[in-house]
Structures are given as structure tokens and as C-alpha cells.
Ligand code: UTP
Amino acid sequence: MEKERLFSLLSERRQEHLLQYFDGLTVEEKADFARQIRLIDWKMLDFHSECPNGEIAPILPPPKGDFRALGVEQIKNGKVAAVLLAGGQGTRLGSDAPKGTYDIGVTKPLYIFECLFKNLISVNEECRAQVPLLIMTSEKTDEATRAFLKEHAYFGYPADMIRFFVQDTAPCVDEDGKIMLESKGKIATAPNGNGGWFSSLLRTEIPAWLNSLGVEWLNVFAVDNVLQKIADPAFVGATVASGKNCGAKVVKKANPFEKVGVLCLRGGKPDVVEYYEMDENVAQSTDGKGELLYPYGVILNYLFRVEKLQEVAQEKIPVHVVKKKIPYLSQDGTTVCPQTENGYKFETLIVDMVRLMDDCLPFVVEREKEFAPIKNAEGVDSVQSARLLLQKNGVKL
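Now the structure: this chain alone, the form being predicted on its own.
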């Protein structure tokens, strides 16, 4: 009976091939496989997802002033929670472990997670508050992340103010749009991109907890920037004072063609335009004082108004289709590890959520004080470059 229901569901979408090994599965495996099928987000498989368009224009600069006191008041009153996007592994660093567990210390252990937790603890101390910390993991990193942080006593962060949730996944498909199998009882999937953080969060009991605490703002940030300030009172205060639904921490671009997403307007709405989308003449255009018209490079540190997030939760953000090498189960039941790209993964991006907010405040921070991303083992945005910046800012390695 279960197989008939699954076949009916899959045949409507021309995906009935997924059941080719179903009869050979155990009772437990059949139940789990059925669960996987029911969890498929079919909307993610739409190859014709529309990306934003419209004329690109400069976004208004942030107002001048000191908004720190307002931010401290907001945090002290429990209005702000932090969301750490920590689902990735340290693959580029030569590790399959969660990226946040990577040790960047020189004379002593110093973990990426430790840097971020200490930064947030300093805000708690300043504001005499306890900012709720939500940590998004992935299926591959969840267990290891929880165990690592528990082993290190959460680096002094209050455990009762931490909640974990797992990022949703999306099926991988071959070049004909057919969903691939990883094994006879498992669909090949990949994390649905950092734009899926809020939809993943909504599947949990965490929103009810946040509501009971009176949280009105979520500061979302990436795991790899060890210098960033989280729940930064100045950032919070400026965004709240602006009356806007969203704020984005940005750095002034090092040059017109720096490979960073640029916060600007597109079609009259705030948007992040990737460097490869922007025309060269537009990228280097200046005002009457010789300043770049498009100077704001985003660093993946955003403040979102919860009320607005809930309002747009059902709206569809663009799905980015990326061709990748995807291991799969072949027709003869053997696992194939391809040498070239053989299928597609589907991702949503947090930069596309900025557009849904309708307005956004650019908040400029000093690059050398708040931007030390660790993306590579060597060279630009590497462990080495992050160490140098940490030392410049008085962090002992």
C-alpha cells in the first residue's frame, strides 16, 4: 500500500525510478525512504526560477551618528538573537570536520567556534544580557558540532541559551532532471544553501521559544569570519533607528573590481549584486568627489526584523542551479564517483533574502577590524591571513 502511494506521488513528477530498489529494503529502510520522499521540496526542482532584474542604482549611505546606546538597550531587553550558519565542513582546509572546529592557534589551541563565541560573550557582558544563540548545522556536521561544543563547555557560553537546528536539504538531479540515488535506500541530497536558514528554522520549535523571549531581530552570520562582531550594539541601534526591516554589515571595496557582492538597489529594491553581474563601467562609476557609487561589499552579517521574515516566509526566493560532481547509484546497483560534473544541486542564497525585506541599511565596518574570513588553506582569505588580522586586533594565538 505504501509503495502504491509513493508510486502515485512520484509518477506525477516522472520520478518513479526512485522505487527501483524499494522491494529489497527492510521494513525500517522502507519507512525511512518513504520519509525522504515525503520531505522533498518539489519547488526547489524548478529549473525556471526567476532571478531579480531591473535597473541597478546606488543605495543611500547610512546616517551618521552614534546608535550604540540604543542597540545596548535593545539587546538588554532581549530583542536580539544570533543565528550562526555553521553547516559547512572544512574541506578547503583539508578537513571533513565541521569548519567551526578547525584550530587556527599557533602556541595554543584556538578554534573558529571559540573566536565567535568569545566575540558574542563580550556583547553579553557589555549589555548585561544573554543573547540567544541559534546554530544551524547540516546532516553531515550536526552530531560532530554538538559533541565538540559540549566537550569544550560551549567556550563559556550559557548552554541554556543555545539551540541547534539542521539545515534542510534538496535532492540532486542528473542532466535529465531525474533525482539521483546515493544508495538503494537513500536519495542523493545536498544542503539547500544558506538562503534556506529561515525555512529550516521554521520546522523547529525554536521560533516559539524566541517568541516567548520577545525576540524581534535575528542577526545572521557565517562561521568563517573570525573577527566579526555579533549582535553588535552599534549595528543593532543603527538598524532599529533607521526604521528599516534589514541591516547589512559591509566593508568599503578595496577596488571597483573586488570579487565581493555589492549592496545596492535593483529595480528600486535593496539587493546584493554579485561582482560578475555588474557591468565594468557601472562598477567603477564615481560621484562628484571621486568616490565609488557602488562601494559596499557585503560580508554575510545581516540583521533581519522577525516580523518581516514571517511575512515573507512563503515567498519564493530564486533557486540557483549549480552543476557538480555527484556520486550516485548506477542502474546496476554500484556506486559511481564521477570525474566530471554529472548533475545539479539546488541552492537558495541569503543575499536574495535582502530583496524580500523591501529596505536595507548598509552599515560600514572597518575591514581590518571585522573581516577575517577563512575560506582557503593558503593565500587570500586563508588561515594565515586571518591569523595576521587576529594578532593586529590583540588576539593571542
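Show the other one: the form predicted together with the ligand, since we just had the form predicted on its own.
Left out here are the partners and the other molecules; the chain alone remains.
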């Protein structure tokens, strides 16, 4: 019976090949396989998803002023929670373990998670608060992340203020758009991108908990920038004072063609335009004083007003298709890890959520003090470059 139902569901989408090993599965495996199919978010597989368009224009610079005291007040009153995005696979770093568990110390261990937790602890101390910390993992990073943090006693963070949630996945497809199998009873999936954080969060009990605490703002940040300030009172204060629904921490671009996403307006809405989307002349255009008109590079640290997030929760954001190496089931029934890209994964990106906020405050931070991303094993944005920046900021390695 179950097989017939699955067949009709899958054949509507020309994916019935997924049932080719179904008869040979055990009862439990069949039930689990049916569950995987029911969980597929078919909207994600839409190759023709629309990307925003419209004329690009500079976004207004932030007003001058020090809003730290206002931010401290907000945090002290429990208005801000932090959301750590730790669902990525960190493939560029080349480690199988979750990125946050990576040890970047020299004379003693210093884990990426430790840097972030310590940064947030210092805010708790300054504001005499306990900022709720939500950690988004993915199927692939969840177990190892929880075990690692427990073993390290959450680096001193109050455990009752931490909540984990697992981000949703999307199936991977081959070059013909057919969903791939990783093994006979398992569909090949990948995390659905960092834009999936809010819809994944909404499926949990966490929003009710945040509501009971009176949280109004979520500060969402990446796992890999070991220098960033989280729930930064100055940033919180400036965004709240601006009356906008969103704030984005930005650094001034090192040069007009730096490979970063740029916060600007597109079709009158705040948006992040990728460096490769921006025309050369636009990228280097300046005002009367010789300042770049598009100076703001985003560093994946955003403050979102919860009320606005809820209002736009059902709106669609573009789905990006990325070619990847995807483990698959070979003809002889074994799982193969390919050496070259063999299929596509689908993801939504947090940068595409900025548009939905209607307005956004650029909050400029000093690159040398707040931007030390660890993306690669060596070279640019690597463990080595992050270590140098940490040392410059007085962190003992």
C-alpha cells in the first residue's frame, strides 16, 4: 500500500526511480525511506526560481552617534537572542568535523566555538544579562556539535540558555534532475543553505521559549568569524534607534572589486549584491569626496526584528543551485564518494532575507577588529590569517 502511495507521489514529479530498491528494504527501512520522501520540500527543487532584479542604488550611510547605552539596556532587558549558524559542511576547510570544533590554538587548544562563546560571555558580563544562544546544526553536524560542546561544558556559557535546532535538508539531484540515492534506503541530501535558518527554527519549540522571555531581536551570525562581536551592544543600540527592521554589520571594502557581497538598494529595497553581479563602473563609482558609493561589504552578522521575520515567514526567497561532489549509490550497490562534482544541491541564502526586511541599517565595523573568517585551510581567510588577526587583538594563542 505504502509503495503505491509513494509511487504516485514520486511519479508526478518523475522521481519514481527512487523506489528501485524499496522491495529489498526491511520494514523499518521502508518506514524510514517513506518518511524521507514525505519530508522532501519540493519547492526547493525549482531550478527556475526568480532572483531579484531592479536598479541598484547606494544605501544611506548610518547616522553618527554612540548607541551603546541603548543596546546595553535592550540586552539587559532580554530583548536580544543570538543565533549561531553552524549547519554548514565547511568543505573548503577540509575537515569532516563541524567547523566550530576546529582547534586553531598554537601553544594551547583554542576552538572556534570557544572564541565565539567567550565573545558572547563578555557581553553577558557587560550587560549583566544572559543572552539566549540558539545553535543551528544540520543532520551532518548535529551529534558531533552537541557532544563536543557538552564535553567542553559549553565553554562556561550557561547551559540552560542554549538551545539547539537542526536545519532542514534538500535532496541532491544528478545532471538530469533526478534525485540521487546515497544508499538503498537513503536519499542523498544536503543542508538547505543558511537561508533556511528561520523556517527551520519555526518548526521547533524555541520561538515559544523566546516569546516567553520577551525576545524582540535575533542576532544571526556565522560560525567561522572568530573575531566578531555577537549581540554587540553598539550594533543593537544603533539598529533599534534607527527604527529599521534589520541591521547588517559591514566592513568598508578594501578595494572596489573585493570579492564580498555589497549591501545596497535594489529596486528600492535593501539587498546584498554579490561582487560578480555588480558592473565594474558601478563598483568603482565615487561621490564628490572620492568615497565609494558602494562601500559596504557584509560579514554575515545580522540583526533581525522578530516581528518582521514572522510577518514575512511565508515569502519565497530565491533557491540557488550549486554543483557539488555528492556521494551516491553505484550500480554494484555500494556508496561512492566522487572526486569531481557530479550533481547539484539546492540552498537558500541568508543574504536574500535582507530584502524581505524592507529596510536595513549598515553598521560599519573595523575589519581588523571584527573580521577574521576561517574558510580555507591555507591562504586567504584561513586559519593562519585568523590567527594573525586574533594575535593583533590581544588573544593568546
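Numbering follows the first chain given and starts at 1. For clarity, a rigid core is taken as the largest C-alpha set superposing within 1.5 Å between two forms. Remember, predicted model here, so these are calculated numbers, not experimental data.
J.: Once both forms sit on the same rigid core, is the C-alpha displacement of E341 at or above 2 Å between these two forms?
T.: It does shift by 2 Å or more.
J.: Please determine whether the C-alpha atom of Q331 is displaced by 2 Å or more between these two forms following superposition on the rigid core.
T.: Yes; that C-alpha moves by at least 2 Å between these two forms.
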